[in-house]
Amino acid sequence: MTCEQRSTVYVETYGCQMNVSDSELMLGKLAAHGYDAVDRPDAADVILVNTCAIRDHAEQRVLGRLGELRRDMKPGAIVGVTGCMAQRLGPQLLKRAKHVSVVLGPDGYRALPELIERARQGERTIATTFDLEEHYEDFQPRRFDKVKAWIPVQRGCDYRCTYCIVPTTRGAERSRKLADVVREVESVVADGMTEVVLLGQTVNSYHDGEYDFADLLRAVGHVPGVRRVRFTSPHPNDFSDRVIEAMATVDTVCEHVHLPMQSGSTRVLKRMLRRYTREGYLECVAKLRAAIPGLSVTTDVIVGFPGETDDDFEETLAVVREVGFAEGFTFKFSPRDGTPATRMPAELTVPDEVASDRLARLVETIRGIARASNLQQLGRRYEVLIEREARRGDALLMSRTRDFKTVLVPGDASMLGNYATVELTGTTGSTFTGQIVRERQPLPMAG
């Protein structure tokens, strides 16, 4: 490769938004040191799969993935595992495929550029051990979206869900200073974004020593330009009083929560290990909707848990009735080597057509109470922000209101990024459509 020549680097992510975030740090590392990002995977010299493992689905997935890109990539290219998938399987993803050269675990990005070059030379390298001071405080990401900013500010978790494999693969919980986070916040409303999500495992128990989550959303909801504020993923045991009351009382914060239950039923949520109760639940959500009005409530649901009886799966659609919740990310129980919840009886195991029946009866009722609630928000006038082209073409643009809504208006991409007061004239049952009424563009930045 001749000193005119750049590198080429080609990046697949998978999972959570904090993955997408792990992405951008990585593009911007290598950036840094000399290569371009493409968006093929057979023009890259270098080929990243930024993997999730919460579910078994997931990593079936990625396998799968990493046989087609075997065929296509260019002769000679570096391919490499990074993110949970690569925490977890360490070296058996070397043994499960032989293309494969770097395995990378989340704490392992600032070594990349090197990993890659040992790569180059024939070695097959694996860098998995945690790092709990590590939070990239110079690294300059390489963002793939131009309208909003995710923003890592807590890395790991230090709740043990039965469930779960996070801690395992992410480690301990540790949050990033009060000030870096600022820092960051005005260095992307700079570069004229005007929507930040706070990205964390169990974001609002963000404390770093001197300062908790409701500082936070203080400090970066007050930061000059910043016009929206959200955040993912809360826990229900961390939404103390300090933190309801900044979410209500900071303008720029959304209203709208992504709260996840998991399920309905006390008897299930103990044995997840959740740390609260039906009840518990319940009163975190009235809560918030007291001290905010119009607040909008997204959650998470496991269905066929270990011992979870037609009785407890009952008490599920109740508080999913009893919440309305406006959508829902529904999910068949899936086991994960390591987690306690594999060493449970073999009697207490759901039957997979039981599991199914019950997701397909969890999928429709969030629907409906989802399509019943839009219906009546026909005609209705609503503040968006335009984000993306729509995936469905038709001179569309997805655009989304404070509380969540997804609304396709028409129009092109020179809109992207601007505000508009939109009113809706259908729904698809999850989905608006929306007329423009008025159109601003973004505020101009401070000083």
Second form
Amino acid sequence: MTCEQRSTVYVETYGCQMNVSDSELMLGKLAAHGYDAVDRPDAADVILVNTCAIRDHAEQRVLGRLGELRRDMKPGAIVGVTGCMAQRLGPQLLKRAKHVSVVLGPDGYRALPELIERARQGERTIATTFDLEEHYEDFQPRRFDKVKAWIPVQRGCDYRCTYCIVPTTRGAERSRKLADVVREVESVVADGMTEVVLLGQTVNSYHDGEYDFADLLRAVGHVPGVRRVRFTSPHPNDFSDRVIEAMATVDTVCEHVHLPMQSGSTRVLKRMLRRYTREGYLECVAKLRAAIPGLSVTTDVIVGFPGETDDDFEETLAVVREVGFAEGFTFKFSPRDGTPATRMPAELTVPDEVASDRLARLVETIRGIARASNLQQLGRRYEVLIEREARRGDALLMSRTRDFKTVLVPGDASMLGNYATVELTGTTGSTFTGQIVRERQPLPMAG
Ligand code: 5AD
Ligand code: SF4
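What does the same protein look like in the form predicted together with 5'-deoxyadenosine, given that the last one was the form predicted on its own?
Starting with the chain above, the whole complex follows.
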């Protein structure tokens, strides 16, 4: 296609931040090939659905959505399915959804313009080959967010947690070059962003030659103009003393860690092949907290993993209480075809009612802890970054503290990207309302 005849593309993204980042890369690639992004599927010449395969529920949503899109799309529009579900289902997707003509796994986005072109000629293609060299270094991502930048630093995963489909859908772990990451961070700062979020499946296992994640935190954290560095998600076993030391000493690294626990029972952790015990997890949290005052810890927990007993679950609740997570993402175990957990003896299966009941108790426990802790915070002052307009549409802005509290403050779009000092005035239990005490433009930090 030539640049005079611009086409339109609509992308819908499911799943994790890595997928958001991949969608930004795909839109960037397509922009360079004459496509303008639109925010409605019925206005698009090309519709991409960037998918997640982590739980069955996520896949069912996408299948339902593909049916809706078939109704809403412009006649002749090209529909592509990308991401983890595309990688996992490949030809099955073409069979199930006749209006889909491009199926593209996470390492194949370079071919996107060409495959769309071929789809226009009536071809239906699948590209799901892994490419361990592929980091899309020459792509110019078209970022959705204007305030914080998602920066992928690693793709794939080398752990083999027995419930997880990710090693199958994203392949082996590989890290970007430190210099390439730093260059991208410099470019987002030049575009006016001050917060970066480093992304990887087990992001703290990052390594580029002799550089490890500690070196990466130092390099990124000292890029002039960067004011906040976050990362997601780390694995407890990759929190070396060096990494903890870097988190503690680089001022721009925020006092928050999202540390997936999955279970608080050593027996279950062992069957999950998480490679740490209950005590190991607690020790990791203790070390982080000792090094980083005010650190808030959030987590992921799975209930109903095969063989999880009432006692195991009680242990999970006990660890949840002991750590006092600021927030927890909770999931019912979802068997994924081809993962080792699906080959565990059938008698280990936890009945759905039991898993649902555990999920409800876990959610209640996490909420109760967060509510009690949040009530204690009222009246305190924090620095926030104003990230976006709150969805409620009542002239409220969503801002975050360094330790990841969400604070709704009054204001208008002109304040996006600014830092402010807020006083916390109320809480719903999970999020806060606040009053701005002092507001500042996002000036580069001294030095
Ligand atoms: N079933 C339920 N939850 C899962 N997760 C990963 N795989 C599964 C599965 N098969 C959860 C884990 C992970 C988060 C991203 O999704 O808690 O940390
Ligand atoms: Fe999945 Fe485990 Fe890798 Fe996380 S560390 S992506 S849970 S295999």
